[in-house]
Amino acid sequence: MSKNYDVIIIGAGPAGYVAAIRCAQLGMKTACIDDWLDKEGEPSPGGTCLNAGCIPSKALLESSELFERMQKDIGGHGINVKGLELDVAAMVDSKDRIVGDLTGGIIALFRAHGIEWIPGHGQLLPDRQVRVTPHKGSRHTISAEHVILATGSRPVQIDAAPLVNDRIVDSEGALNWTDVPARVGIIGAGVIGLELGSVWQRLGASVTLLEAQDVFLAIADQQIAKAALKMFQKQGLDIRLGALVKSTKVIKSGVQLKYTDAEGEHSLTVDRLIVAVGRSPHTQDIATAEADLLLDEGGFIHVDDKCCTNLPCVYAIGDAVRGPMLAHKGSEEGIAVAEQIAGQNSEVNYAAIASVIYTKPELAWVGQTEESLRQAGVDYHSGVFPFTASGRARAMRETGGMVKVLSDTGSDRVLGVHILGVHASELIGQAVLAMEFDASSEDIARTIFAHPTLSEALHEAALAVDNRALHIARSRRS
C-alpha cells in the first residue's frame, strides 16, 4: 500500500524546498523528492541555485573580485600588497564548502519541520500518484492530496558546440576549473556569460564573448546596458555582438570556433569554451503520458495565474513554468501555492520582481524599461543620478554607473528603477519595496536617506524625475 501525504513536492530547489517548508508550517504532511547528486555522488538538495548556479557563482565572483582589487585597486586606498598569490584550487574548495554548508542546511530545515526528504527521481502518475526511483532502495509509489512540480531548469545545449570534457563546458563545468586558462571563449553574453566571464577575466584569462544578438542585454534598459557595455569593455572583456557560432572543434592547441557576423565568417581559437546561451525547463520525464500533464512547445508546464496545471490539485512553480527564471520568483510561487492549498488568498506580484547581474559594476532592475514603456505607449518621466556625484561612492572609489527612476507622467507612480553600480543588488530592494507600496517618485524624493550612503543616489534620481536633483549641475529628465 502506497504512503499518502497531504503534499508531495518534486524538486528541492529554491521553489520546491521553500514550498515544502511553508506547507509544513501550515500543518501539512509533506514529502520532497529531488535527484541532484554532488561531486561525491551524495544527495544534495537546493537545485541548480545552490549546487551549480547562484551560490557557487557568487562565491567565485566574490573571491575573484577580492583578488583583482588586491592586484589593481587597493593601492588607491594607500595599501600596498606584496607577494600576492593565486590558488584557484583553494578558491574552488572554498566555494564547495559554502555550497555544502547551505545544502546541508536545507536537510536540517527539512528535519526540523518534519518534512520527509526523499533522494531520488519523482515522476507524476495519474490521480496524484508519484513514482519514486530512489538513489538507494527499490522503486515505489506514493500519493498525495496535492502535488507541486518544481523541477527547475538546465543549461541549453547547442549542436554547434557539444560539450567535451573540460574543454567545452556549460555553466556548471566553468565553476570547477582549478587552473586559469590563458584564453576563454564564451558563447552568450547574457547574465551567465557575463558573470562567468568576469570571474575568469579577473583571475587572468583573456575572455571573448560571442553574442548572437545585435543588442547588448536586450532585457535591460538600454541606457543602462550601453553604459555597462563600455565599462565591461574597458575592463578587458572582448564582447562581440551579432556573432553567431557555426561550429566548434577541439584541437591540440585548444578549441577552434567558426562564427559569422555582419562582416562575414571568422575563426577564433581559445583554450577552453563555455556555452552560456540560456536555460530550458527541466521537464523531461516529469510525468508519464497517462498523467496527461500539459506542456507548451518550449517544454514549460502550462499553468494559470495561480500556478495550477491542467490537472486538479497539481501545481507547478519556478523555472519549469512561465516567467523569469529567478530563484526568488520560484520561492515566492512556492509560498503562494502552499498558502493557496491551505485555503489562504496568496499571490505573486510579477510586476515587482528584481533582476540582478552580479558583475562589477552590478546591474539590477525592477519594473519597466524605457523601451517597454515606449512600446506600450505609456507617457513617463525619467530621472538619472550618476554615482560620480555620490560622496559614498567616491570614498569607496566605485564611481561607475548610475541610478535611473521611471515614473508615470500622470500619476507619478514608479514604473521602473534601474541601477548600474556598486552594490546594485542590495540597493534594488528599496525600489522593489517602493513599487510594492505603489509609491510615487515624490514619495521617494520626500524620504530622508542617511548620509553618506549609496542609497542617496536613489533619492537623487527620484528628485531628478522632477528636475530638482541637488548634487548634479543639471537634473536629467525625459
Contents of the next structure:
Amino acid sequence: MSKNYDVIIIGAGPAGYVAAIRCAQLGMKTACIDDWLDKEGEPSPGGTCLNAGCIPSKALLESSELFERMQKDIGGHGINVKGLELDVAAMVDSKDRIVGDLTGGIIALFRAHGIEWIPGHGQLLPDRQVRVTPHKGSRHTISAEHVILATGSRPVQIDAAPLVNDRIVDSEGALNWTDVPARVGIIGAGVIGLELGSVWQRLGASVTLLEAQDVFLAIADQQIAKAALKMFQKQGLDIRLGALVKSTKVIKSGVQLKYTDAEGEHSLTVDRLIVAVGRSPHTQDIATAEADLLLDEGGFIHVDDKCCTNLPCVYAIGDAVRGPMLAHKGSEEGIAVAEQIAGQNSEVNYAAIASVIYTKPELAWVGQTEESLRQAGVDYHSGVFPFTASGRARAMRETGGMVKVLSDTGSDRVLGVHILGVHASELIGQAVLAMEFDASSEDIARTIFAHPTLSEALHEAALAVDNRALHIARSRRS
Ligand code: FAD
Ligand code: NAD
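Okay, that's the form predicted on its own, but what's the structure of the form predicted in complex with ligand NAD?
Full complex below, order starting with the chain above.
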C-alpha cells in the first residue's frame, strides 16, 4: 500500500520542527503534527522551547537583568537614573510577543518549505501509520515511509507539592505571573530553579531554593559550581542544600512548606512556590500497544546511537530520548536523522554539546569536568584564568568568575572547558568549536584573540595549562 508521506514527524519542538525542515530541504514529502495550544487556545509550534522554555525564560532574564542593572549597578558607570518603574504585566506581554513572533516564524518556515503542518495529536500505530486527532476536523489515519517521534518532555510533579492555581506552579506558570510575589519558594536548585529564581529575585522577590542534594549543581565542574554558589548567595538567593520537601499546604497568606535537612525538620512560608525538580519524557500515549514501541526505564523511547527505535524506519529524537534535555541537542538529532533517511552518513557528536545556565554570571561548559576525569582515571592539566584580570571585563564592571581549560596530560587534547562569567553562553561556542576540531590547549594558546575581549580569558586559560598565562602574577597549572 502506498504511503501518504515520505516522513511524518510527531512533535514540532526544536527537535521535530528542525527535522521537518531538513527533511523538506532533502526533497522529502513531509508532515509535522503538533498539539501545543497557546494562551488563546491557538495552535503554536515550537514546543516547550519556544512556548514555555528557552525563549520566554531568556526574554524575562534579559528584561529583569536590565531592571536590576538600572536599579543597582548603573551608578558605577556614572549614570544616575531617577523615577525607575517596573511594569511586570508589560514585561510578560513583551515576552509573549517575542514568543508569538517566533512561533509564527515556524509556521512561515513550514509554508516556505512545503511542509504540511497538522495541528493536533498524533499516535503511532503499527506499520508506520499515525492516528491524527486534529484540533479542528475529524480523526483520521495517515502513513509514511519513515516516522520521527519528537514528543519532548514535561515537568516532573511530586506528591509533596501538587500544583495549585498560581500558588504552586511549574516552570510554565512561573513565566506568567504578572506581579512580583514578596516571597518565592523554589523546590529544586537546578537549571530552571536558578534561572527563574534569578528573574523573580531581580524583580524584587525574596527567593528561597530548597535543593535535595547536598552538592550544588552536581552536573557542573565543582570549582565553578562552588564559586557560582558564593556569587548567587551574595546576590541574595537563599539556597538551602540537603533540603527535602515533605509537604506543602496552601494557606491564606501563601504556601506553607515542611522540609527536612541534616539539622531536622523546618517549616517555611512563601507567597508562591515553583516546583522545578526536573523533566520527564512525554511518551505516555505516543503509540498504541499494538505498535510495540520499546520504552526505556523512566519512559524514554529506546534508541541506539543513530536515534533508531526498535521499529524499522521509526526514529526518536530530542527530550523524549536519552541524553541532555537541551534544544540544540534535539535539533542536531533531527538534522542527523533527516540526513540518514536521505542516505547520508550523519551523526551527532554527543561529546561536544554545551550546557549553559543563563544566570548572572552565566555558567557554560562543554566536555568533561575535573570530577568526571578523576573518576575515569584520566590524567589531565587544568589552566584557570579569572575575569578580574581581563581588561574588557573590568571595563564592563563584570569581573566575577573565571575560565578553566582541562587538557589531557599526554596528548594535550582539550577535554573540557568551563566558564563562569558574563557572556559565558557566547564564549563557550569557541570552546565547542575547538573540541569539535580536536584542538589541543596549545592550539588555543597559539590562536590570536582580539583585544580587549572577554575571549582573551579563554586564550589565557589555555596558556595557563602550560604555566604561561600572561596577565596573572603566578600562573600555576594543576
Ligand atoms: P519539546 O520542545 O517539548 O516539543 C515537543 C512538542 O511535541 C510539544 O509541542 C508537544 O506539545 C508536542 N507533542 C507531544 N506529544 C505529542 C503528540 N502525541 N502529538 C502531537 N504533538 C505532541 N534548553 C536549551 O537548550 N536552552 C535553554 O535555554 C533552555 N531553557 C529552558 C527553560 C525552561 C523553563 C524549560 C522548561 C526548558 C528549557 N530548555 C532549554 C529545554 C528545552 O526546552 C528542551 O530541551 C527542548 O524544548 C526539547 O525539544 P523537543 O523538540 O525534544 O521537545
Ligand atoms: P534539573 O535536573 O536541572 O534540576 C532539578 C533539581 O531539583 C536537581 O538539582 C535535583 O536534585 C532537585 N530535586 C529533585 N527532586 C527534588 C525534591 N523532591 N526536593 C528538592 N530538590 C529536588 O531540572 P530542571 O531545573 O527542572 O530543568 C529540567 C531540564 O530542562 C534540565 O535538565 C535542562 O536539561 C532543561 N533546561 C535547560 C535550560 C538551559 O539550557 N539553560 C534551562 C532550563 C531547563
